[in-house]
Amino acid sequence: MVEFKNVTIKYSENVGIFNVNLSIGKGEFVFLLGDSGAGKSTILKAIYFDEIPTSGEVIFAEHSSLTLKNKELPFIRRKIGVVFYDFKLLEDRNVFENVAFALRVTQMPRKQVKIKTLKILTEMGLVQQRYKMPNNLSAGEKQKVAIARALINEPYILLADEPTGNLDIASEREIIEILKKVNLRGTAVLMATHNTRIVEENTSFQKIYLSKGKITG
């Protein structure tokens, strides 16, 4: 599903990622481990083609960074869910509208938007909070809204960039359990983190170690 072939994305002499080779298969759960500045976010951005390699090739499904056309991007990104550590919710919209927004931009009929949004909010345990504004939610609830929004288009892969970075341990573990359930349904998960405790608590998943822009294990 995802493959990097000798990928370099160079911002300056020692900043970026360098000669990265990796692959993520359909339905896998993978931890991308490294300190802040190691290049984790750059790898995630390369997967959804927000960054294009200086050299090498990134492949997602049947799409290649070497032949990518701008008009393809909206359709590709609907198959890639992205979750950030700082949630990136729309502060002027309630929970329902934050999640429904991802469907509205595809011009899906209003009735179908409502059905799909209520379904995923129910799965996330958020249906009772659907009329709340983001500033009235806990950090854990905000992250669940962000995950619901990322999953609403039924992506092939969910990219999670430090999704537990702003959470307490109880909320952190709840989010990890949600990601594991998402993975069990067949969605691949790539979670970037520097939190080794999370990895030690979930030893069965694949791990990719990154240091100073290079894969180390």
Given for the second form:
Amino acid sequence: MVEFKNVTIKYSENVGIFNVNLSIGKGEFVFLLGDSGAGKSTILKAIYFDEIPTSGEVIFAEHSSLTLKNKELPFIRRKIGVVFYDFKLLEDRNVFENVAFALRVTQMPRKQVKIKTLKILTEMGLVQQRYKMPNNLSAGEKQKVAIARALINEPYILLADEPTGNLDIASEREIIEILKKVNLRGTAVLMATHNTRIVEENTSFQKIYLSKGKITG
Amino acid sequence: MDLIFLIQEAFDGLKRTKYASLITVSTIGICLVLVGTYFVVSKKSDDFLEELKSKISLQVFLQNTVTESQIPNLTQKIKRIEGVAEVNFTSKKDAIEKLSNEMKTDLISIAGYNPLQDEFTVLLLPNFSDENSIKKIKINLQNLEGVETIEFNNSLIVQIGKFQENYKKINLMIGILIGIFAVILITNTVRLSIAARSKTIEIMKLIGATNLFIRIPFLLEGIIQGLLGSLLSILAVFFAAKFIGDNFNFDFSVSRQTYLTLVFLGISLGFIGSLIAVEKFLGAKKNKS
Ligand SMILES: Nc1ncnc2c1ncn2[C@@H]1O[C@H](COP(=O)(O)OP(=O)(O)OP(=O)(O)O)[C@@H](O)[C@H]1O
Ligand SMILES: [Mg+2]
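Given the form predicted alone above, I would also like to look at the protein as it appears in the form predicted together with its partner chain.
And the full complex, kicking off with our chain again.
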């Protein structure tokens, strides 16, 4: 579903990712590991086509970075959920609106938007908080809102860039459990982190090690 | 396209950024008051100069040999001269009577005869109020049979007329400066009010909003801000004109066209400002392909 063929994204000499080959199949759970600056975020950006390879090819579903048209981008993005360490919530909208917005952009009728949004908020244990503004949520709750928003379009893959970077251990474990559940339902998960504890606690998942822009194992 | 949603988004955006929007709308309003004032003042001063020019006249005095029966003929000939707007005849008899009345003295009995001459007052068209045209008209009048002397007492107006050419240039320059000022200030305030939400645009892109979907609410917002700003400026100009009219006995009525121009300017500058901003943030990360 995701495939990197000899991908290089060069920001400057020795900065970026170099000759990366990898493949992530449907329903897999993969950790992307490496130190700060190793290129984890860059790989994620390449998958949602926010960065286009300097050379090589990135394939997501039936889309290739070589033939990608700008016009297709929004429709591809709806098939990829993304969450970040800084949540990227719209601070001036409440929980419900934040999640519903991802459906609204697909031009779904309002009634359906409401039903689907309430459903996923309930699943996430957020339905009671739906009128709260992001400012009034704990970090763990914010991340759950972000995950709800990322999942509401039923993406093929969820990309998580250090999703627990801003969380305490309890929230971290809760988020990981949610990601596992998401994965069990068939959504692939690619999670970038340099948190070794998480990896130690979840030994059964695949790991891709990255160092200085290159895959090392 | 869920147009209702997009319109709702635009109004929501305005509500969410209440104070910023208020400042934007006021800025647009103030700019347009300046533009409106410029329109009104330059229109008034133009009108004033035109009115002055339309009062330029030559006095044509006739020889004593000219008889009353020749007057209609002479009137026709003067009318046919290029640049003449109107011709009025005053007989020396009417002239002395009028003068005697004004002075409350019988002037004929003092002089023993009527010392005045028959005369034509020749009003000129505004376009012929420059020195050259007046000279030509004078020559044409001089060549008519029965004309003795021609007097011209409006040289001051001719001087003002000369100044008018320069005045028009200066006025145009002021207009252009005000225009540039308004365009820059308005497009920039609208642009900044959107720039403050570049993060929102980034997130919208991330979750798969099409460019059109992102663009429309922001453009609508810009248009609404421009419209509200222009309405504000119309209110200000209207009441200022009314105040001046009521208190200074000076007709300062503002034409409907001026009001419409202000609305048009507000809307289009609001639109352009938001367009520049949105396009900038939409294109912030162009794909290299
Ligand atoms: N837009 C960019 N322009 C220039 N250099 C960049 C850009 N984005 C990332 N880099 C550089 O590329 C390298 C890899 O960055 P990347 O963000 O992928 O690292 P990372 O593994 O995600 O690090 P972290 O764990 O700190 O998030 C870093 O040295 C970074 O400074
Ligand atoms: Mg990173």
